[in-house]
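Shown here is one chain on its own, the form predicted alone, set out as structure tokens.
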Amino acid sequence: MATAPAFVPVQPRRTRDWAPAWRGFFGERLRNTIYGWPEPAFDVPIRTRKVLGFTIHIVTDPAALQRVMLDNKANYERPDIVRRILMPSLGNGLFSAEGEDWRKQRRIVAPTFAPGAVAAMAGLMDAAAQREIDGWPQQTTRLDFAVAATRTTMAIIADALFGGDSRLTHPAAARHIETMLAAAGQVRLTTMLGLQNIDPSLTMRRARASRAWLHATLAALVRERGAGGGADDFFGGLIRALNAQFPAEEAAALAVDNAITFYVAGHETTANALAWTAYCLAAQPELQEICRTEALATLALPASERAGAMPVLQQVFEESLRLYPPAPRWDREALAGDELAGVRITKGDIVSIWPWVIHRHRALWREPDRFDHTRFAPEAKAKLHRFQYLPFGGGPRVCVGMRFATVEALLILARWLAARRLVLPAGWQPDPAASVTLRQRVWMILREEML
């Protein structure tokens, strides 16, 4: 039997060699951080560059990454420059905090994302996926899958964590988040100089307006709940726990910061992962049929058992995360000297970690640009270095919502595959664009009639 041709998903243009660092402050490289990566980056274990006085080490060696994120983690913290970029948007919530503040906040939120708690939320995840389908036209039509995914994951976060507050599912919210994140991911000179709040560019003016809207909306939710937290849900429990461990004013500020963190990160990354997985399935009809059959077979199961009963779909999802990691980059700053991949690291150096590059590195993966879901079959997955696959980060700061996001994505994909077949419009392909997260600029998926 003939086999389907290898599928190589789209990616932005690469260059033959490293470009001068200043090129990253202008044009497409400013707007899209995964554009123009040089071919040598996908071969070497580490590359050191000088950028505006900063020494930056781009590290792709798994053993070195393990040292940064786990074995010698105390020596590597989020850089001041990154905190300067993210603090206006995310404050000092779990994503931004360091040290004891981070540990306290992590302990507070961790029970919400434990296996039993996630299983208890599976029903509302499934219901949100079905509501999205119910709003689709019956006939064959085009669908912006990224928008559909965002609508669904926003509804799930609102229902699961914030008592279903309608302000968090308003279409304006998605627009403000997109504007804010697009600006936050751009390495601008004004930001590096600490002048982002007076940057006169249209991009930054819009970003400041979106940040203000988001902060005001979540601050209103905190005020309305009061120090007692109101309802017995994630948000209420968070407010009560913060008030038990921090002074009232600080607790209120941290409640807002964490509400923004979980609201934004809790739906944005999963929505992007869903859209990219849909693209990879639509481009491979035979594989889509296998996953569709698997999904249909699970619909009779309780929602809490369904995600674990779709091994091929899970492999497809994990391979899509490899090729399109939701967070394509993060950075750490060395607090003292060290050595990584044979290179001396000095105090103040920046270690730049790029899952976008690590997941496509030729020393780590066979034919890394090709889609091959069997990389994540149990026997193959067991052979991977724990720090060569980082869609949710690694070490103690691995994403606390990893299980939530995975179960959510599989339940949504199962409902959608069971209801429709996905087809790419003729001659169309997505255009990956990265800032803080990895998005697509245009996403048009053709749905055939309900079968």
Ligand code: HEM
Contents of the next structure:
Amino acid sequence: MATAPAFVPVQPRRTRDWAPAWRGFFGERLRNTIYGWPEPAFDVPIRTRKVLGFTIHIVTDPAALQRVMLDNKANYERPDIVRRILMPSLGNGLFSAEGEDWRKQRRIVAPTFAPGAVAAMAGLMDAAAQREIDGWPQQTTRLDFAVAATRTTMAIIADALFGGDSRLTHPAAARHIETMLAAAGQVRLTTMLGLQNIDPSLTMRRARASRAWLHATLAALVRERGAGGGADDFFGGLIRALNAQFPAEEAAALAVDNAITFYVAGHETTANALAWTAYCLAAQPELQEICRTEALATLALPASERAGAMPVLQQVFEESLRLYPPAPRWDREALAGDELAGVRITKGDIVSIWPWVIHRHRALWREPDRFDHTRFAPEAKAKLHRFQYLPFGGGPRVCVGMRFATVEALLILARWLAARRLVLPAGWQPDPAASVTLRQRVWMILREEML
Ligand code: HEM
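Moving on from the form predicted alone, kindly provide the form predicted together with the ligand as a structure.
Let's see the whole complex now, leading with the same chain.
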């Protein structure tokens, strides 16, 4: 049987060498953080740059990454500058908190994301995926898959964590979140310059209004629930636990911060991952057929057992996360001196962790730009360094929703594949762009054909 030709999925333009750091604050590089990376970045274990007075080490060496995120984790916190950027949206919720505040909050939410608890939510995830498909036209059609994915993951997060509150699935909510993410590069720049109270562009003024909308919406939800938490769901449990462990005013503020954190972090990244996986499958019809056969065979199983019964689809999902990590970058700040990959780190230095670069690094992956899901077949996967593949981060601050996201994504993909064939419109390619998360500049447009 003839093998399918190698598929090298689309990526933004790279340059031959490093550009001056200031170029990152203008034009395409400001809007799109994965644009214009230099080829040498994909060869070296660490590279140090000075940006607006900050010393930033871009680390790609897995052993050094393990030191930052696990072995010497106490020395590396979310940078003060990042906390200042996040504070207006996420406050002191789980994503931005440090120290004892972080530990308490993590302990409160962890049980909701344990394997058994996620399995219990599989039914509602599958039902949301089916509802989305029921709304698709019967005939062959073009559909914006990024939008379809967002609609589905928003419905799931609302149903799973917030008692299905319809304010969280309103189309306006997706628009506000998109507006906030679009301004992320500019917000970063003004905050680094100490000008965070100034909105020099329309994009930033719109983003401020959207942040206010999001905050007001989730604050209303918290108020309506009261200190007793209302219903017996994640949100209610969170409110009750926060009130038991923090003074009332702080508990109320943390409830809003975490509601925003879980609402946004809980659907946006997964929607991203789904759209990119759909693109990778649409570009490889033979692989899509294999995954479809696998998906169809699981439909008779209870939803809670289905995700674990699609090994090839799982590998495809993992490989798509390697090539298109929905969280392409995050940072840490050194609290004291250290050494990483032979380079001296000084107190206050920023360590920049870029899955976008690590996942395509030539010292870590054979033919890194090529799609090859067999990298994640059990034997090959066992040989990977734990810190060379970081779609969900690593160490104690690993994504708390990792299992939730994986089960949800596999269930949704299974429904998509079972219902339709995914085909790329002739001559069309997506245009990957990243602000906080990895989105498509041109929405994913796929043609579907009824089976
Ligand atoms: C494919 C989907 C997802 C991806 C790729 C992803 C990625 C990540 C990454 C890389 C981090 C760590 C960032 C760092 O160390 O600075 C993180 C943290 C986090 N994620 Fe996710 N995530 C996904 C889905 C979810 C879901 C479904 C939820 C909730 C339902 C969630 C909630 C969170 C929270 C609350 C944190 C902060 C954890 C902490 O600091 O203790 N994520 N995520």
